[in-house]
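Heads up, the chain below is alone and in the form predicted alone; it's given as structure tokens.
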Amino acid sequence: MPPWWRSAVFYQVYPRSFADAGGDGVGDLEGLRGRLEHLRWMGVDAIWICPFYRSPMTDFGYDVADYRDVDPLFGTLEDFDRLLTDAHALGLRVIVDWVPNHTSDQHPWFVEARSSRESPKRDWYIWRDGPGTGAGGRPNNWKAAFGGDAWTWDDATAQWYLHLFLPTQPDLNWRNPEVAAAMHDVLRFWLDRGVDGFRIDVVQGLTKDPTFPDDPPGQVAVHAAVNDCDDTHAVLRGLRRLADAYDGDRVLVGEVYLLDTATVAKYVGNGDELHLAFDFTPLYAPWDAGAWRRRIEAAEAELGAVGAWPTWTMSNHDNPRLRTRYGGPEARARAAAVLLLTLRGVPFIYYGDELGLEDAVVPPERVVDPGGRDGCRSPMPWDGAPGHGWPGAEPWLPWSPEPDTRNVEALRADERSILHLHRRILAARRASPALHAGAWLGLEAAPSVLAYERSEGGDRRAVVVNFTSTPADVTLAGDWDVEVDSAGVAEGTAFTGRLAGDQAVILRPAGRGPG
């Protein structure tokens, strides 16, 4: 029987902006708690939580400075444990957010490694000396993520440290067996309270070449972006290991931002690695028919070669939502969703989305993030009285767009809105095994309209888009009918072959019903 996760869709929540049962404008752990109805209402299976760990925040939790509790902020172990305990009775799967590749640099591991050069913690960092301590006598060229270089000097012990973010993120030396052993008993502690699996941040920057080598010259990158080393896989073998001795088909889902299809499917290796790789060359592709095939292609290949089971996102905590994104009306994010949510493999719905929401305008004084991403993590608007439901303080970030009238309460009072869109489709998904396990075939289709089959045993579906705001003619062999319309206007009738501007529609053979 295949696992759980081959067939799910993936639920991304910000804790900090998803709900807020405190009143101090910061969302919680309790605040998730008490909208999860939302999310079985939808009919999403997985909830990926964001980092909610102990943490000076000043990368917004991916900063850990205690992995085995909850910061205040957001609540305490209790309350963790009854969010899985409420989740997992509405049948909701949950995994949570795991930062391997680096601590704060207030962890008690950090304290002690930087006590002193024979501290039997040193090694657990990443240390090297340099040509100097001044501006150019850093052990190499790396730069860090959100800008500076990738070494800080440690006055204390006269050595430099790396982090691939910022100073306030020392490296872990996972080439140390004890920093291997002690993060592996961090998964136990989670896995033993009945997680379904992790988010691993950063997945491809777990070990470096040990030459540290400078990157070429001119590279624009930020090291984080091409690091890319093969000890990290024997890494990886051992998580999977741990993962595989729990029963219930834990998950390990990795954030490996490495912008080649190939390269990520390597980091699934032979099934005995992660059970699923993010592969995020699609969020830069542009809202062009064309350069989506050519994407959906790439993976059915590439990661196909591997028998790896393909991840798909448009939207998420670190990249400017989909609907601000590609631009256009609404209805251009209505077709984004079918898309999503057909394609062969596990999709991630960002918190929001199914609300059509934009990227908040920040104004100067409240912008808070270092890597400037605080567009894309505004609050979640729970209905059109002024505080949007969340009680007390004001948010700890600016509304997206219109929260008057794109909040859950009104669209969900309306049939006709992109929140319903997101559940009719969900059903569909949900009820047809062409759409969450079957094969995926393009057919051909004029230059702005994406079409595609779904099949598995005797079940079909047939999926187009027209990615542009002008009317296209489809020719499809055989008869069918609208299941799901973007625009749901269509459904239950025949398919005449036209599509509207910006619209997209899921197809079942005429005469057909429903699964």
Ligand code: GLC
Given for the second form:
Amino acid sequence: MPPWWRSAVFYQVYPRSFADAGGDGVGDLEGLRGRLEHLRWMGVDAIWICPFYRSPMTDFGYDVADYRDVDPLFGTLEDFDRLLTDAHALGLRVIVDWVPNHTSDQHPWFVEARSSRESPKRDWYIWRDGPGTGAGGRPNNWKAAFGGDAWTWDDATAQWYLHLFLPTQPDLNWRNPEVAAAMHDVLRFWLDRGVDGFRIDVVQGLTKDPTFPDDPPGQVAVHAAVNDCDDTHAVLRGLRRLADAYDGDRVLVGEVYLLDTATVAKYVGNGDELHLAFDFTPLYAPWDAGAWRRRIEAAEAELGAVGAWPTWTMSNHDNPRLRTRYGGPEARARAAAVLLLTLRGVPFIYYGDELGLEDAVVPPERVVDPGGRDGCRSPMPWDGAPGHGWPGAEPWLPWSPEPDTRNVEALRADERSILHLHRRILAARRASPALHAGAWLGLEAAPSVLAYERSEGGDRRAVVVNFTSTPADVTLAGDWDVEVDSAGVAEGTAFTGRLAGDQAVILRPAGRGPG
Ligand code: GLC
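Switching conditions: you have the form predicted alone, so give me the form predicted in complex with ligand GLC.
First the chain shown before, then all remaining chains and molecules of the complex.
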């Protein structure tokens, strides 16, 4: 039996923005628990919950002050246990976010480490003398991801500490076995509670080049020397051994933010590192048939060469939503959903993309994120009433456009909606071994069209996506019926070979009948 996650569709929940039970305008775990039925109805298999641990929230939870507790903003550990129990009862797996590259500067480990140079935890973080204490005195020229330098001077102990992100997010020293042991205990804490795995933050940065070389001129912003250090693979093998010692195929999904698929592929090791590695090169591909075809072929070849199972992401909490990035009418977002959910590998749906949400327009006075990512983190609109299902205070961020009509309740009542389209694609995918497990083969088509076949044993499907708003014709070998139509009109009819602008279809061999 292949592990469950190979055929799974994941759904990413940004808990601050998903559903609010407490009424304070910030989403919470009880809110999420109350909305699990939406996810089960739509037909996803698993959810990834972004960080909900104790945190000062300078990076909205990616600055963890206690890995073993829920921040009061999100609820309690008991709330988490109830959420997990209910999710499992509905057949939904749950993976949680784990942030191993850095802690919050408020984490007791860092508070202890910075208390003196002799602290037993000093070496849990990365401290360096510089040639000086002023701006020119930094140990090297590394820059932090949200701007500024990657080193901050600690006056009390007169050394620099490293932070790839905010100064409030000091980097842990994974070369210290005590750090690895303490972080392994964190993983066991959640695995023992029953989580189905982890999304691991910033995998590519976990170990640093021990010589701390300057980044080459011109490449400063990409951390050439910090990222993709060979020693990280040993760290990952340790994590994998730990996960594999548990039953139930617990999964490790790593954020490997290296924009080269062949490099990302190394992070599955010889089947002894990550189970799944996010490959973000397609996320940054434009909405263009040729560009996508090249990305898909690269993934097939480069991930295929090492036996890595692909992942597909079109939106997440760090980037503009697909509808906003691709622009155009909702029809284009519908076609994108057909593509995302019919490629070989594991797709990740970002909450709200099933409604066709665009980014919120965030006025300057409501900007809160140091990385400028607020627009894609807008609250999920559940219904058309004032408050849109958020029971108390106004949500922490503005709504995406059209919440009165573009909300879960309204779209669920409309069988032609983009929400129902997601449900039909997921049902088709679940029923078809070709779609959830099969090989991918590109087919000949006009430059504006991407066409491919998926096959597994005797099961076959074809997928055709028109990337432009101009109608297009395709000629496929054999006769096909439309199983899913992004426009929701042609399902159950014979495929004519003509696509409307921004239309995508899933086809099955003609004459087989539904299902
Ligand atoms: C990852 C997260 C991002 C966070 C950063 C620092 O890139 O996805 O949201 O800000 O790590 O933890």
